[in-house]
Each structure stands twice: as C-alpha cells, then as structure tokens.
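Coming up is one lone chain in structure tokens, specifically the form predicted alone.
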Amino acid sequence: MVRFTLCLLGAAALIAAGSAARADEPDAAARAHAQHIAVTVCGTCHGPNGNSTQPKFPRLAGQNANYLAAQLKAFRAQTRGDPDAIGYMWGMASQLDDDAIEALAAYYAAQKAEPSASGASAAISRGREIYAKGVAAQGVPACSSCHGPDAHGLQDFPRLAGQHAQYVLKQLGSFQSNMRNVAIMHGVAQNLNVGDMDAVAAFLETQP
C-alpha cells in the first residue's frame, strides 16, 4: 500500500511539472522539418509513421508528446543510460535543439498507432490482471494507475498499448537493474519476476 501511494504521489508531481512545462505548438516550418527528420532519419528504426516493425525498436506513433520530448532531451543530455540509448540515441539526439525536439514529439503524438499483435493465452490473461490490479503480495502497484486503464498513458506517463513485447521486457530489465534510473519504475520492476514481466509485455503488445 505504501508503494502504491508513493507511485501516485510521484505521478501527481510529474503531471504537474509536465503540464506547466509544455511550450507553444510548433509552427508550420518546424512541423515540416520534424516530419522530414522523422521519415528520412528516425524512420529507419521506428518506421516513417512511428509504427516500428522491428521489435528491438519502440513504436512511437500515438505516444504522449510530453514523454517523447522528455526522453529526447534525456538522450541529448546523456542522462538516459540503457544500452540502446547509448548505442543509438545519444548520438542522434545530440544534433536536436529544443524546437526540433518539441516538433518531433508533436509529430509522433499525432500519428495513428497501428495494431502490433493479437492473441489469447494464459500469459496474456495474467498480464492483463497484473496491469489492472498489480501484485499485492509482491508490493507491485497496478500499472494502470500511471499508464491509464487502456494503456494509452496519462500526461507525462508513456503509452504502452501496442508496444513490442521485446522492447517492454528490455526496458523493465533496465528499470530493475537501475541502468535506466527512474525511481518509480525501479520500485515497480524490482518486485516483478521474469514470468510476470513476460506476461505484462505479452498483454501490452496486444492492446489497441
């Protein structure tokens, strides 16, 4: 219960900070430049519209703009330290100024997320239960408390619906080891076993 309360308190603080920090919408020139970057550069890994078909790389279509902008700035500042951030995104983001970052975030947020996978299994059912209710015995809060009942994200918390299971698992591992240093997610992931993480990732991949 204490862990769940801390998650909600952290969520409220991040939402308040993110809401105050949003800049004006990008102008037409910035939007056009962002689309060019997205299609010709980012699209190599993430797909031209952000619907990556490569499970190693996250799907960005429909992602929350606040979250995307924050991650791009963390890549640029080299403060997000998971392996792919170091291997790919530190260099990519180093060339982006704040205007380009805001425009890219707005571009991807406006794209339509396409279905990633579908299916029904015991693992998906277990993942749905963990996502909606958490695992009380292990001190794991419901994922839906921060990411929304439909996994589309809330304010600064990312959309997870339709995300590649392989990518979700990789990030949970990074949170668990603190390689990706996010206190809220470390608190959640450290108490999830491998089977639970597999189940949540499988469930999320099937969500529209």
Given for the second form:
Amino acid sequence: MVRFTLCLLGAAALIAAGSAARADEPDAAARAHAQHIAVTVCGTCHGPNGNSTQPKFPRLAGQNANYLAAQLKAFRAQTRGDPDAIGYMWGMASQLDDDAIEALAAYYAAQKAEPSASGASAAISRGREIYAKGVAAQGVPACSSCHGPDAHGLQDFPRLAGQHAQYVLKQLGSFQSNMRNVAIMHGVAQNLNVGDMDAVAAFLETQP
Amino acid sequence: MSSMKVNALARFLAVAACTAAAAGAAPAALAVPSFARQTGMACEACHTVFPELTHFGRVFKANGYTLTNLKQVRDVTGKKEELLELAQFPPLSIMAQISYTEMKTPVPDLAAEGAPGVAQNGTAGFPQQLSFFYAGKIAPNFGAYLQLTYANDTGTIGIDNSDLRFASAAVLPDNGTLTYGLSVNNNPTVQDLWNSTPAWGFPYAASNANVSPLAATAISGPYAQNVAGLTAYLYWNESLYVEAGGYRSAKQGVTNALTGAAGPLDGTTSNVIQGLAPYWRAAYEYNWSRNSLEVGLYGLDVKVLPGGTPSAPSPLIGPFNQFDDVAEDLEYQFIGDQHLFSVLATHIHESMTLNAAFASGASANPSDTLTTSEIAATYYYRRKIGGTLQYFSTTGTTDTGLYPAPLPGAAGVVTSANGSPDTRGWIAELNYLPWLNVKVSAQYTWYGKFNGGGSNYDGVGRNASDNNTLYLLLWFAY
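Can I get the form predicted together with the partner chain as well, since the one above is the form predicted alone?
Entire complex below, previous chain first.
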C-alpha cells in the first residue's frame, strides 16, 4: 500500500512538472517541417501517421505530446536506455532541437490512432483485470490509476491503448530490469510476472 | 596457362561472360559502418545481418544515403536555401576479408603439363580483399557509396562497386511518400534495394581461389566495374518501385591506341557495349507485422561488339552479340528480436543473339538461351549465429563454341566435354558474429553438375564434385 501511495504521489508530481514545462505551440513552418520529417523519416518505422504496423516500433498516433517530447529529450540526452532506444533512437534524436521535438510531439498527438488488434481471450480478460485493479497480492497498483480508465493516458503518462503488445511487453521488461530507468514504473513492474505482463500487453493492444 | 586454355577463354571472352569475369564479379561486400556513424543507428536498423538489408535499410538507400544525425558545417542563403552540409567527420570505412579455400580435388599444375603434377591445394587469402569506402552524405540530397578494393588475385587496387545517388522525397496529400532519385553506378543491380538481385545477392562472399563455371548471364556480374549507368527511379509509399536507365562501357585500365588517352574506346578493347544498354526494374514490397515480401522483375539488354586486344585488334564495327536478360525475383523476411528468417530467390532468363560470335566461329549456334535459378534460405538467432542454404542451377543451349571441349592434351577443368553450360549444386554456410561488424563463416559448395556433366564433365576425367569447395572467411568492417 505504501508503494501504491508513493506511485500516485510520484504521478501527481510528474503531471505538475510536465504541465509547467510544456512549450508553446509550434508555428506553421515548424509544423510543416515536423510533418515532413515524421512522414519521410520517422514514418519508415512508425508509419506515416504514427500507426506503425511493425510490433518492434511503437504506435505514436494519438500519443500525448508531453510524453512524446519527454521521450525524445531522453533519447537525445541518452538517458533512456532500453536496447532499441540505444540502437535506433539515440542517433535519430541526437540533433533534434527543442522546437523540432515539440513540433514532432504535436504532430503525433494530432494523428488519429487506428484500431490495432481485436479479440477476446482468457489472457485479455486477465489483463483487463490487472489494468483496472492491479494485483493486490503482489503490491502491483492498477495501471488505470495513472494511464486512465480508457488507457489514453494524460500529459506525461503515455497512451497505452492500441499499443503493440510486443512493445509494451519489452518496455515492462526494461522497467523491471531498470534498463529503462523510471522509478515509478520500476516499482510497478518489479513484482509483475511474465504471465501478467503478457496479459496486460495483450489487453492494451485491443483497446481503442 | 596453356595456349589451348587461352584460346578457349579468348573465344568465350569474345562472346561476353567468362570465368575470369565471373570470378571478378564475386560479390564484393556491402558492410559499411560509416552509415552507422552517420545515422547514429546500430547496424540492425539497416541490416538483418550484414549485408542483407531491412526495410529501413532499403529506404535509407533509396533516399541517397543522406539521412544523417551528425552535426553539420552549413551554409545557407538569405532564403534559407541549403548551400552546404558537411559532416564534421567524413563517412569513411574499411573492410577486410581474410580467407582460406580448399577444393575437394586439386587442379592440374600447368607447369607440369604432361606430368601428373597438381597445383597446391589450400589457398590462404591475406587479405582476399581489403576495401576502403566513402559511404554517406555528400550534400543535402546527394550521397555516395564508393568502394576501392585491393584484391589478392590482381594484386592491385581498383574501383569496386560504386553508386552515386541524388534523391528526394515528397509527402503526398494522404501522407504517403514519393521518393524519387537518380543513380550513377558501375554495376547493373548494384543500385537495387533488395538482396534478391545479383550484385548484393547470396553468396555475399565467395572464394576467388576455386573453379567457376563457364556460363554467367550478362546481368549477373560480367560487366561489373566496366560500365557506367544512369538510372532514374520512383519509390511510392515505400512499396512500389520502378526504375529505368542505361549502361555504357566504362573500361578500366585501357587506353586509345592512337592517343594513349583513356578514350575513346577502339578495336584494341574487347567486349564493348554498343550504344546504351537499357536496364529496367519494377518491384512491389508488402510489409506486415514482422514480415516483408517483395516480388519483382528486372532486366538488361546488352549489345556487345567483340573488339580485340592490343596484340590482336578488331574494329568496333560490324555484327554484334546481344544478351537480353529478363528476370524475376522474390525476397521474404521475418525479422524478430530472437529469430530472423529470409528467403531470396531469382530466376534469370537470357536470350543470346550471337551474330558476331557465330560469324567468327566463337559460337556454334546463331542464338542460344541461358537460364539461372537461385533460391536461398537464411536463419539467424539473435543476429549472432546462423546460416544459409542455397540451391543454384544453370541450364542452357548446348554450344560447343561457347562452352568448348579441351583440345588434345590440354588440362580441362574449365572446359565442357559436351558443350553444355548446365551446372547445379548447393551452398551451405554457417556464420558466427561475435559482434555485429565481425563475421566468421564456413561455406561449402557442392556441385552435382558442372559445365554440362557430373562425371568427366571437362573431357579430361574431372568430375563436378572435384570442384566442391570449402571456404573459411573472417570478414569485418570498421
């Protein structure tokens, strides 16, 4: 319970910090430049509208701009250390300035997230339960308490709805091992077993 | 080399592809860490395992090798037009291949002609090849892949596969993309985006100390580094690719007999392309989940004037030989984090119209056909350890001029007892990559048929399986 409370306190602090740090809206030229980069460069992996079809690369359409900007800055600063961040994004983000980051974040936030997977299974049902209620016996808080009941996230908390299950699974693994060093998520993921991670990831992929 | 063997090769040279050319066209490697330095991305972004490209690698190439994530030295006009973008460090790389080749049965030693002597079996290549690259951006929409290679068979440094590209990409109203560009290159298909075409096809490295079959299609390497081509391409939504252009002879190491200058080419030069040889390509790639599937067509139509040599010149006029190649190709890739699997296949059909060769007696028929088929399946575990199995086959018209029998008393080996080019076999290769830019390989080639036969294929008692070859390779790039 103590861990859960800490998580919520941390979340509140993140939201406050994120709101205060948010930059001005990009101007028209910056938006056009961002669209060109997003479609012709980022789009090769993430899809031109951010609806990537390859599960290795996260879907970015409809993602929260604050979260995206924070991640791009973390790639640029080489502080996000999961394997694909190192192999792909440290280089790609290295020369982005703050204006370009804000414009790219705004571009993806404005894109419509297309439906991802659909279906029903015992694992998805289990994932729905974990997402909504957590796993009390293991001290795992409900994901929805930060990412929202619809998994659309808010500001610094990423949208998870429709995200590739493989990507979510790898991120949970990286939080658990601290390769992606985020204290809140390490706290959440450290007691999740692989089966629970699989279930949550499968559930999230089906969410609109 | 015996005069009989020289004669046989000379006759074949006069038609087009020859063993020497085929050996020279052994795939020179694409594995260029300067691209990784320029983009800041690991090898795995562009390659499954070098040199096989991923979808991202294909798009990087189509965009002219210009994607960069390095600080630039820039100059702009008052209207923000880019005048200069120079990386603070040039995109240079080095690559080496150290190899060891052992054939199942040694070849005869021509120094002991008439005696039972054989050449030493087991050839160490140190290096087999050493290459220097400029590979990367030159200007905002202009990039290069330039390779200079020292090879142990020639003992010299020469130009290797090279590709200069102008490219740009437009965003379409539906957020689709249209990439368009020009390539100036020196080997048909070296500019291609898929590994199912000859220049970057499997085997990615091969021995240059073994015996190669007599027959090779025009598009599969005989003209590599001795032509200059200009092609234009469109790549729509990173799926549909069309390209057209032409190639002209651009000979290395020859001079005009009258002026001593690098040109114009004259009758002291052999195998000169008449005019422009058209090249064309169409392909479609579909990507879903971890998979990609490409199917395509490509072709080259070469008209070749036989010409001559400085000691036996022959004017570049009169009848020519024509090699019209039409090919299909397929590439499938599954790229997971743990398991990677790919299939590469191509089928090349060549129609030969041999007006010059038939008139001179270098071919037995006025027209021939030649068909080659290759299919290779590759598996890797975590990009660390893996292997490839390939089946290859060549079939064609029997022609005792193109694929000649040995003259009495000659050594054979590179001859055909029955005048058939038919060759088939398998290549199995195992690879280990301790790091992503270092590869250790063991490759074995089995021949079921060689130059038309299984046993006594050369007319001097050599069997196809005698040419089976073990090839060990240490291959790295930095």
